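Below sits a lone chain in C-alpha cells, taken as the form predicted on its own.
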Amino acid sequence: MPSDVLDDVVVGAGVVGLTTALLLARGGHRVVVVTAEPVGGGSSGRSAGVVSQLHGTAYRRLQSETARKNAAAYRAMNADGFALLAELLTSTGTAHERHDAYLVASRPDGAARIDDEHLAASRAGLRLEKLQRSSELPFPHHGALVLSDQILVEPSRLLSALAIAATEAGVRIVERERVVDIRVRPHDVSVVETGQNEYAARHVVLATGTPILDRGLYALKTAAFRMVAVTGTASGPGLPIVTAIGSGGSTTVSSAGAGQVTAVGQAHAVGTGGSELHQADRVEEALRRMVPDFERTDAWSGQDYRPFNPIGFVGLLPRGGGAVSFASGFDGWGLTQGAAAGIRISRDLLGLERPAWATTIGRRFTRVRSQGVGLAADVRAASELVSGFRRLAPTDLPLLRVGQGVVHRTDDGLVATSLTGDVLRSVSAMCTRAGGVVVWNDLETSWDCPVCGSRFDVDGSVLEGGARGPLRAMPTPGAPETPARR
C-alpha cells in the first residue's frame, strides 16, 4: 500500500470529477484526480458545450414518473450547477457566450409536447416563456419555449478552467492512467490501482460516467447511449441555442459568435442503429432545415447514460461501505447536472449541510412506470448478447476497406477485425465486462458493446465504459496480401 494516504481519489476528469475535486480541495482535503484520457478527452469534452437549465422535455417526463417535489428539486439542482459554472467562467475570465435557449417543435404533432413541457416546468418552478410569434425564429416551427441568458462555451475551455482552478486549490491531476482495480476497504484506506501506480485514500469518487465497480447494479439501472454531432460554419446570422423535437428524437443546435455551428442528435443505444456516419448525415439534414448554408467540417459522437429513474444517481455506491461515491445517468445534460453532483458529493464528504434538493432527490423512489422502462431496456440489452451470434456471416476479409470493421467466426471463436490506417488488426469480439458481441463504430473507428456500453480501440484497449480489461489480440485469418483498398 502507498505510504502517502490522501483524503480522496477522484476517478475521471470530466465536469463531475473536476468540480468535485475543486470543491473538496477548497474545503481542505488532499485530492488526486486520476483520468485515463487527458483533461477534456472524455464525454464532457465531446459535448456541445451547452450549459442550460432547459433540458428538452425533461419536465414532461418528470411529471409522469415522479412526485412534483422531485421535479422541483431537479430544477433547484440544475440552478445550483448552472450558477457554479457561470461563476467559474466569469471569475477565471474564460471565454463564453450568453444565448437564449429555445425548445421548438419541428412537426405539428410536437406542439402538444411543447405545451406539456411548459406546464410541467412551470409547476416545478422553471419559468419558461412561450413564444407568441413564429417569426422570432428564422425557420418554420410549430410552437416554442424560451429560457433566457443561458451559456455556450467550448467544452475544452470549460474543463481547462476547472482543471486550473482545481490545481491552484491543491489538486493533483494524473492523466493517461486508467484505473484497473479498486480495493475498497470500508472505514479504512482504499487503494486505487492503475496500470502504473497505486493511490491510497480514505474515500474514492467514481466520476466515470458509469461506475466501474459492479455494485448496486447501476449498469442495469442506466442505459448507455450515444449522440452524434456535426460541426461547421455558416455565413448567415447565428441561431441561439435551439433544441428541436421531431419524430426522430431531438436535435440541439448552437451557434458561436465566430460563425461556428454545432448540432447534436440521433440519440441511440450504444452499438445499435446502424452506421454512425449515416446518422451524422441525418443530423446534418436536421441542421440544414434551420441553417440552410451550413458547411460541415467535422463529425464525432459522444456517450452518456440514461437513467431508468428520471433523475440521475448521485451519492454513496451501494455495498461500498461508505467508502465510494459516484454519479451517473445525466441523459445528455451532464454539464449543469455534473456540476451539481460535485456540489452534493463534496458537501457530503466535507461534512457540510446538504442543499435541500439533494436530500429530496436522495429519498425518491422509482415508480412502476420507470421500472418498466428499465426492464424493457435490460431485455433489449440481453437480447443483443444472443442476436449478435445470429447476425454473424462469413466475410471475405480481403474486401475490407479502410475504416471498416467486421465480426466473424474463426476456429478461435468470435473475432473482430478492422482496417484502419492500412493496418489490419484482429481482437476478440467478446466484451470483457458483460460478454456481449462488440459492434463496429464507423464514425469513431472503435468496437462498442451493445450490452454494457463499454468501448474499445482497434487494438482492443479500453476507451470508455465499465470494462477494465482490454479485448485480447487474435490472429487475423485471410489477411490481404495486396495494398489496402480505398
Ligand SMILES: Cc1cc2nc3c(=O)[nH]c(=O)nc-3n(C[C@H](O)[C@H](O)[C@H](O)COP(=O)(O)OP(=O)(O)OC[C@H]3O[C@@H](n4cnc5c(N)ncnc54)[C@H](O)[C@@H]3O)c2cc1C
The other form holds:
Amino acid sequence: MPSDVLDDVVVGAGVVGLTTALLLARGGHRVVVVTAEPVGGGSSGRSAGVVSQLHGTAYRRLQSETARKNAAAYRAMNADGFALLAELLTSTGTAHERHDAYLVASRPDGAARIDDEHLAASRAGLRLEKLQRSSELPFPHHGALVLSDQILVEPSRLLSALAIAATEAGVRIVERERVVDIRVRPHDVSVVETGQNEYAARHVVLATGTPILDRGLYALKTAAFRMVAVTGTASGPGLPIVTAIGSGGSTTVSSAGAGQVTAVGQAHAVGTGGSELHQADRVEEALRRMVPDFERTDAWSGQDYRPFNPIGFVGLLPRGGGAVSFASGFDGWGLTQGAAAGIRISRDLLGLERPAWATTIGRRFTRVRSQGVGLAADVRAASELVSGFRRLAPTDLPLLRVGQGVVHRTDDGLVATSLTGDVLRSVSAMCTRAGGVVVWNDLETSWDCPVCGSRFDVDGSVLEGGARGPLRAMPTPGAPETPARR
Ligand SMILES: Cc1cc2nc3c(=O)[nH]c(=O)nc-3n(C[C@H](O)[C@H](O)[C@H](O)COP(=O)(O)OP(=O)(O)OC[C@H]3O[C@@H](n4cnc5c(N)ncnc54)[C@H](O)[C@@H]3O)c2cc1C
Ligand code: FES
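Next block, the form predicted in complex with the ligand, ref. the form predicted on its own:
Complete assembly follows, chain above in first position.
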C-alpha cells in the first residue's frame, strides 16, 4: 500500500474526470487523475466540441419516459454544466465561438417531432424559438427550432484548458496508465492499481465512460453505442450548429469560422450496423445535403453510452461501500452533462450542498417504457452472445486486404485476425469475461465487443470499456512459426 494517501483518485481524463478533479482541488482536496491515454484520448477529445443545451430530441424522450420535474432538472443540470465550461473558456482565454444551435427536420415526417420537442422543452423551461421562415437556413427543411448563443470549441482546446486549470489548482495528472484493478475498502483507504503504480485514496471516482468496476452492472444498464464523425472544409458561409433529423437518425453539423466543417451521426450499437467506413460515407451524404461543396479530410468514430433511464447515472457506485463514484450514460451529449456530473460528484465529496437538480434526478422514477431500453440492451447482448457462435462455420482464413479483419474458426477456437500496415495478427475472438465475440471495426481498426461494448487493439490490448484483460494472442494462421505480437 502506498504511504501517500490522497483524498481522491479520479480515473479518466475526459470532461467528467477533469471537471471533477478541478472542482475537488479548488475545494481543498489532494487529487490525482490517472488516465489510460493522453488527456483527451477518450470520447470527449473525439467529440465535435458542441457545448450546447439543445440535445436533439432529448426533451421529447424525457417527456414520454419520466416526470416533468426530472425534465426541468435535466435542463437546470445542463445549464450549470454549460455555465461552468463557458466560464472556464472565457477565463482561460481559450479560443471558442458562439453559434446559434438549430434542430431541423430533414423530411416531412420529422416535422411532428420538431413540434413535440418544442413543447416538451418549453414545459421543462428551455425556451426554443420556432423558425418562422424556412429561408433562414440555406438548405431545404421541414421545420426548425433554434437556441441562441451556444458554444463551439476545438475539443483538444477544451480539454487542455480543463487540464491546465486542474493542474494549477494542484491536481497531478498521470497519463498513459491503465487502471487494471481497484481494491475498494469502504470507510478506509482504497488502492487503485495500474500496470505501473498503485495510488491510495479515501475515495475513487470512475470517470471512465462506463464504470470499469462493474458492480452495478452498468454495462448492461446502458447500451454502448458509437457515432461516426467526418470533418473537412467548405468554401461557403459556415452553418450554425445544426442537428438534422433524417431517415438514418440524426446528424449534427458544426462549422468553425475558419471553414472547418464537422458532422457526427450514424449512431449504432457497438459492433453492429456494418462497416464504419461506409457509415462515414452516409454521414458525409447527410452533410452534403446542407453543405454541398464539403471536402472531407478526416473521419473517425467514438463511443458513448445510452442509459435505460433517459437521464445518465451520476453518483455512488452500488456495492462500492460509498467509496466509489461514477458517471455514465450521456447519450451523445456529454459535454454539458459531463461538466454537470463533475459539479455533482465534487460537491458530494466536499460535503457541500447539492444543486437542487441533483437531488431531483437522484430520486427519479423510471417509467416502464424506459426500463425497456435496458432490457432491450440485455436481450440484444444475450442474443449476440449466442448468434456470435452460430454465425461461424470452420473456415480457412480468407485473404485479407490491408485494414481488414475477420473472425474465423480454427482448431484453437474462434480467432480474430487482422491485417494492418503489413502486420497480420491473431487474437482470441472471444473474451473470457462474458463470452462476447468481437467484431472488426474498419474505421478505427479495432476489435469491438457487441455484448459489453469493450474495444480492443489489434494486438488484443484493451482500448476502452469494462473488459478486465486483453484478448489472448493466438498463432497467426498460415504463419505458425510467428506468434502474434503482444
Ligand atoms: C463522435 C462523437 C462526437 C460527439 N460530439 C459531442 C458534442 O459535440 N457535444 C457533446 O456534448 N457530446 C458529444 N459527444 C458525446 C461526448 O463526447 C461524451 O458524452 C463525453 O465526452 C463523455 O465524457 P466522459 O468524461 O464520460 O468520457 P471520456 O471522454 O471517454 O473519458 C473517459 C476517460 O477514461 C479513461 N479510461 C477508461 N478506462 C480507463 C482505465 N481502465 N484506466 C485509466 N483510464 C481509463 C480514458 O482514457 C478517458 O480519458 C460525442 C460523442 C461521439 C462519440
Ligand atoms: S463481453 Fe465484451 S469483452 Fe467480453
